[in-house]
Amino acid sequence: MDQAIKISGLQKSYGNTAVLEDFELSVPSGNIFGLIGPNGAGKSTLIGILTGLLDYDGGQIVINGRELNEQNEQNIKRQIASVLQPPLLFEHFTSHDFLHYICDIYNIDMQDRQQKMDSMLEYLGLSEFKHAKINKLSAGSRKKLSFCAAILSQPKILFLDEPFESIDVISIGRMKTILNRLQEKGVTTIITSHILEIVENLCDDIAILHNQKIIAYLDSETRKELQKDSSLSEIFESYVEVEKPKNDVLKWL
């Protein structure tokens, strides 16, 4: 199977705080691939090397089969899209001039963007919010905003950073049909979260990463027969090895 993304030795530190180390994954293509983890596990910081936000140490990466170095990144930023936590957005753009920004920069026909663009606002329960200034939204509505200007930028690659984040029920049910067609036309979607149950349900790998490396990579099939006894919840905790509280420390209540 072809790798979307595959990393090798990848070194990230801040000071003398290792985040990554000798960090080795590999993503197929056309996956929807989850990665978990606790907090400060350093999901955010991979996320912002693979977009070129952040440099790293050492190591290498190749997404769709080109190295992410200087001769290729402009060639490789054109092809990701991402949702960030908290999102990159132009504060004193109104949604409106912001999604048309976004189209400008990778190139989207102007015959059918204007359609795009209200189609995309109106699923996502944004049209409102049209010609409201990006500074007078609330969370869930930049985050939506986010996740439409990476989808109208027709990515072969998407990153997706706790994208559920403060988005009510429907939405994050909308924005899963979203994903799931994406895939059906071969884009790869990898998405970091703490809500459990939507990764469990939406993704087809998930990996775990804690202690700066991927301690578990559960496919498709490891999964379903985990899963059998196990919620992805209790899988992920015994991974992990999170310290559970005596029985009595809430005798109060």
The other form holds:
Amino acid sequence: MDQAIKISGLQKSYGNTAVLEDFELSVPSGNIFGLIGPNGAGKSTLIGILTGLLDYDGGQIVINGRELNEQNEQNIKRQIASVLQPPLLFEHFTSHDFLHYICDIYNIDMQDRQQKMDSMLEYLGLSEFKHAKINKLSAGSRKKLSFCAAILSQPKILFLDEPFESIDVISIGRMKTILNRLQEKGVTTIITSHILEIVENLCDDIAILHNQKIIAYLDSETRKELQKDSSLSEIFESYVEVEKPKNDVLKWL
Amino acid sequence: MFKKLIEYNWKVFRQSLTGTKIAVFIIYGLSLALIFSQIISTVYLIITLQNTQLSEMFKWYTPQRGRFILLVFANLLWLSQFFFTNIRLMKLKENRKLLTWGYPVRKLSQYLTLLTFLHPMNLLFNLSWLILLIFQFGSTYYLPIALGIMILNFSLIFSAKFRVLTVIKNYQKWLLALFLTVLVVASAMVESLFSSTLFTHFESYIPQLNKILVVLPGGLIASAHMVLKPLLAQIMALFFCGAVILLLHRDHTFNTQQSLQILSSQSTANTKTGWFRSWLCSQTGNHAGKYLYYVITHPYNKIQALLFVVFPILYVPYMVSRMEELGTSKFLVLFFFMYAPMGFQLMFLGNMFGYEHRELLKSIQFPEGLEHQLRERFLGALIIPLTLLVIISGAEVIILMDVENMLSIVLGNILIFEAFLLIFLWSTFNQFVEVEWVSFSFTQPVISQSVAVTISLLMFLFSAIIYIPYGSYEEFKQIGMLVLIAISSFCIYQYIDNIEQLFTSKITPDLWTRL
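What's the form predicted in complex with its partner chain like, now that we've got the form predicted on its own?
To see the whole picture, the full complex is given below, headed by that same chain.
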């Protein structure tokens, strides 16, 4: 199977603190890939590096067959899109202007962009906020708008950092439908989330990131085996060996 | 509780201090001290002139004229106070956090309102009034009534300014049109006004003018001593002041409480400035267009831009017509001429990377070279100030017809422009993190008063050094300026050349950690 992303020997540190050390990961093309791990494991840093926002100290990253370097950077950026936490939006634009701007940047055909924009906004319940300034939108609407912008840029790889946080149940369902449609078209999606139930239902392969490394890679076959007896949450806890608190530590409570 | 609030705000302030900020505060403090000493010495001079013995020394001095000078000064002082009074509350965002820890909202609002009185600019004007009033009353025995008048005046200004700003915010377009109309009429009349017979027969107008000036706010304060010397009048006035101050304080506290408790809510209100953004983007490119759209549509910047234009339009024609009398102060004309391009430079370049804060991260993700994006933004920000520089240098050559000093003037303009360009570029890298979303609100401007005052003072001093003719040493001055222009041009070139590297090494990681 083709690899959408192949990372080998990746190093990243902030000052003297290593965040990723000899990091290795391969994400198959067309996969909805879940990346889970405790707080501070380095998930967001990894997304930051892969979306070109952060430099890294060493190693190699290959995205859709091209090595991520200065020469290929723009070509790679054209193939990827992301929804970060918190979402990056142009606060003083209206939702409509923002999506237009994104379409301009990604050279989306003028003829059908309006129809695409309107249908996305309608599907995710954002039509009434079309001409409202983004800084007046609620947290959930902002997240959905960021998702719309990412989809409209027609990416081959989609990075979603905590995409379902602050979003209502109906919209989560619709976002999942969109992600499944994109998968049918061969788009690879990488999702980081702490809501393990969603990751469990939506993702094909899942990797657990802990202590600067991938400590477990669960492809769909392995998951089926493991999840016969236990939930993803229990599997996660068994891999991430967190020191259990003493029984009487909260006795004052 | 009040002590704890002060301690908390002091800690917040201390943590926000950087090397640059300390320097700005020192220059700001010096500027305020300079302004204060100017006001007090003027007050002293005006009041002392009313003394009979001194006034006998000056033949032109008559009691009517003396009173006219005092009333004009008092009203100008009041107008300046209205203009510069800082109604900004201390770190609202930080103090709002105290509410979640159980700090009572009413008490917090009251204390924050009281603390606005201690803003250096507000203290400067209030102390000036206090000193003027004590001088007028002639004894410190009248201190309580002087204090009462001073606080009442401040409270009234605070309330009025808050409402005026709200009206300006709501009726910007209409007010702008009205202001421009008045401006055009005023600038057309300014020369004829000064050369007309008005000044020849000015003496006969003074009594009538005094009657008008005395009922204006400044005139009322300056004349308070005439009616408030009797003890009974003082007691009644103090009672009146106290009651009004209490009412106004309640009003201020209520406004503060609203600001503390209201957080932005979801809104579907339509905004229709998309055509303007599209036009800017089509003319200057997507990145420059977006940045220019942000700067131009910021309400504070609209007013600021208007002032940068109004100030020279009002003063320059008058000063140009008086060039002969100005002598060595001629440099003031050149200083005022440069006010507009420098003001716009401050507005457009002062916070080139901090303006949009983490939105910049979105731009970095775009499939367009970062260097291209940053250069486009930099050149876009320069368009208006640079155009103004060219127009003004050309106008100076035509209007002043000072062939002898023409080269010096043009070189001076370029040098000032480049020197401040370097300052703004430097600050845009080192101070960008200071800008937060709250900076886009009307009462929390991106460019703070301390920075604006510091820059104005620096520009004034710089102009004095550059524009004053050096006589037989003029050639050396020109060579010196040429060398400095060459050095600053090289620095600017280096900056543009390294813009991407500077950005990725400093700004992107900082923005990321603040995400």
